[in-house]
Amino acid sequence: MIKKLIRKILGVRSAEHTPREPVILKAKEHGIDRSLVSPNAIRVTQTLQEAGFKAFIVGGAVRDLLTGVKPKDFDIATNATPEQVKRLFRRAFIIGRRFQIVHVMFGQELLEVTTFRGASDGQVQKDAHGRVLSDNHFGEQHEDAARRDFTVNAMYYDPASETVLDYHNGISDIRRKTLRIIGVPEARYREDPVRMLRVVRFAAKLQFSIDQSTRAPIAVMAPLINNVPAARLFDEMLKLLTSGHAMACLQQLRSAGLHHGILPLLDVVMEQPMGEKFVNLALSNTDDRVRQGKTVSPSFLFAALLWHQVLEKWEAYKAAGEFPIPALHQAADDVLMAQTDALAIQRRIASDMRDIWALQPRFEKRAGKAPYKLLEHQRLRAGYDFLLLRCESGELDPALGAWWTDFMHGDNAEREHLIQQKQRLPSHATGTAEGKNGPARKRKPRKRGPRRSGTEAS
């Protein structure tokens, strides 16, 4: 009597009420758009029930399909095992060490089919502080749904009968616009801290609030974070950055105090009046690609975010008598060694990052051959689009910046003209660090079409 009167009280519900049985909405009820949905995830379902499996889509593409937006991934589930499922597609490969999965591939569309996960039996692997290591252990639907980890994402859609089937109360709290943990919200964090952030990036990407009861141990729970794996860290990282709504969501993180263990000195950059600016920059450019469909490069993403530490330790170094060029690769070697611990970032995207800061000091020499050879560089691209970033921010004098939008979009005379008359005007009306003599002469750009910034492909 005593533990029913707690679990009354902190909202936990034992397992021999998790429901068994779904609400199961049709067509009229749930108003899906079966035209959003992927022709190769219905052909995925179709294949598996003609050979005798369940299958339904499942997740977060049900989510969407439920407000109206059409998803960009589609996952399966099913009861078949993984070796069951990958029999009946030419294109599938078993993959996973956790809990195994099989990517479908259908040209370039990659569909993800998960058997249905069982109830825990207490023999799972986990670690000193409680996360989940190793789990192939398959179940039943009901237990599916309820191993997921929100409720607007614990849904199933058949498309052959256009039914939805609901465990958790899901299509309720869409209509509410509100997150909710399936279970105790505390074991669940427990289980797979990531779940902290997913709930952050969901929030500021669906505009949804955040149940007063999986918000509430967050605060407390925050430092499991330092518990996940680097790898997979970054991973939910550039999914929350391009997601589309990245200000909103590191603003979630901040506001949940989870941002210390993604981002250390993301603080101490967002204190700074022009660093804020830079990053607010950066994130709205981003969003803006996103929403547009448009590629985003996570090399440029995270040399953005980390250019005014770099920019910091730059000035400090060439401070201490150290040269300009060593000085910047050695503030650039501090800051990715500083975020070494928290992120594991890839060795080519880290190698992007340095390329992309070691081109700004190179846009600053406009005389001779240099320019020349700039525009022989591989990076040149991403590099432009974050002086242009700098430029819009007012760290730079827009000027250089309109000087290189001419002189890249210029015929070989136009060029010579451009270094010839930055050869004649006087150091201190160039507006950048070759003279600091006096004001900087502004420059309208030369009008040829929009302008590509931000986060660009590099």
Second form
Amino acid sequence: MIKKLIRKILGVRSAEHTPREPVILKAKEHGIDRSLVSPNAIRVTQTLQEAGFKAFIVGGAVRDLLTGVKPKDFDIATNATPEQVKRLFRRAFIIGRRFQIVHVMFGQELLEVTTFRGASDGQVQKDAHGRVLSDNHFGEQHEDAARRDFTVNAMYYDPASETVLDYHNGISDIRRKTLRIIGVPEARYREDPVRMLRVVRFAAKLQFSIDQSTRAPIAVMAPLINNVPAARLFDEMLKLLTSGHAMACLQQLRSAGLHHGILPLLDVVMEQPMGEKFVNLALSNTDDRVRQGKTVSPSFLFAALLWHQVLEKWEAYKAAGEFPIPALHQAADDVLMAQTDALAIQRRIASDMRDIWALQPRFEKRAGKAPYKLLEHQRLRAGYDFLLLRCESGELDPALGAWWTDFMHGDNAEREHLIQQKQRLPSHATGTAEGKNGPARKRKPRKRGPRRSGTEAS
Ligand code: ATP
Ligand code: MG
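Given the form predicted alone above, I would also like to look at the protein as it appears in the form predicted together with adenosine-5'-triphosphate.
Zooming out: every chain and molecule, the one shown earlier first.
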């Protein structure tokens, strides 16, 4: 009784407190709309159940269903082993070495089927900071529930009986719009610091608040992010930036001090008015696209986040006497190198980012054959969208973006006219450092603005 009271006062649930029996909610209590459930997810649970196994939809899909949102993908949890799962489906593949899961494919839809994970038994391998390195054995459903991150992510939905199994009071947190970590927050963040990024992402995406005892340790524990493998951080950052709430996520990351180990120089960029405007524009355009169901390009996003660092170094190399083009390449190298330690950007993405940056001075050459050559460039669309973003943020004269909009959409005669018109005008009329490959600094805004705005990264 006293223990219970202390726990209540501290607002902390003991790690050992892992309820064995769930609260079971019937259809009219949870109100899940079955039409939002993937028919294939229902097929998978049904097939497993008919073979004598337990099977549920779990995690984010249940959370989304309970908030009336159509889940983007469905995860299934079962007591069948990966081998047993594989045997039941025609297109099923066992993935992973340490902890195997099964990918079941139906046409384009991929369902992830995971065997219930067991509780940690003290034998787990950890790094010097307490991060769990491998802890992968099968277990009971209640143990599986206790290993999940947040109460709202630890519910199981059985489509057959239309019941929700709730071990950690997730349903009341859904109703209160609260994110609460399961177990002792400090311990759970230590085991896996990525949970700090996840809570920020979910808070922004679901517009939930973070429970006080779940939030409090983050400020102190944020540096643990530095021990997470860079590739995992990259995946997590990408999820965050393409969540449709990138702006809100980044604001939360900054206010929690979590960005230091991920985008170390973000503060520097955001402190300059133009840098801040540029990043905000890029992110809000990305959010619009995601919400409209359009694709977004990770390379475009990261190119935007790091651009003002590149600009600064570019200027410095030029001031030191380097020619503009090599100076830009050196600046790009420096920024990508510095970034790799914190957050390894995949090589393919880094190469696309370089292309987007390297295209920028080429947009400033509007004489002769140069603009026609640029039209054939594979990354033209992304480069052009990036150019518009620079114009919109006040870094370049909007007339340059408008000229390219006309040129790209014009027929041959119109294009020729644009080039000649350009040749007749003195170069300063456009406000750009024409032909010099240098970025134009901010000039007085001209009357004519770009015809379209938005970053449609191809
Ligand atoms: P999203 O909508 O972004 O996919 P999600 O909750 O489904 O959100 P996933 O990364 O797909 O997130 O993970 C599926 C489930 O696995 C989670 O809901 C949670 O129960 C569990 N999970 C994922 N990552 C962790 C983690 N780092 N620690 C504990 N449990 C986790
Ligand atoms: Mg998911």
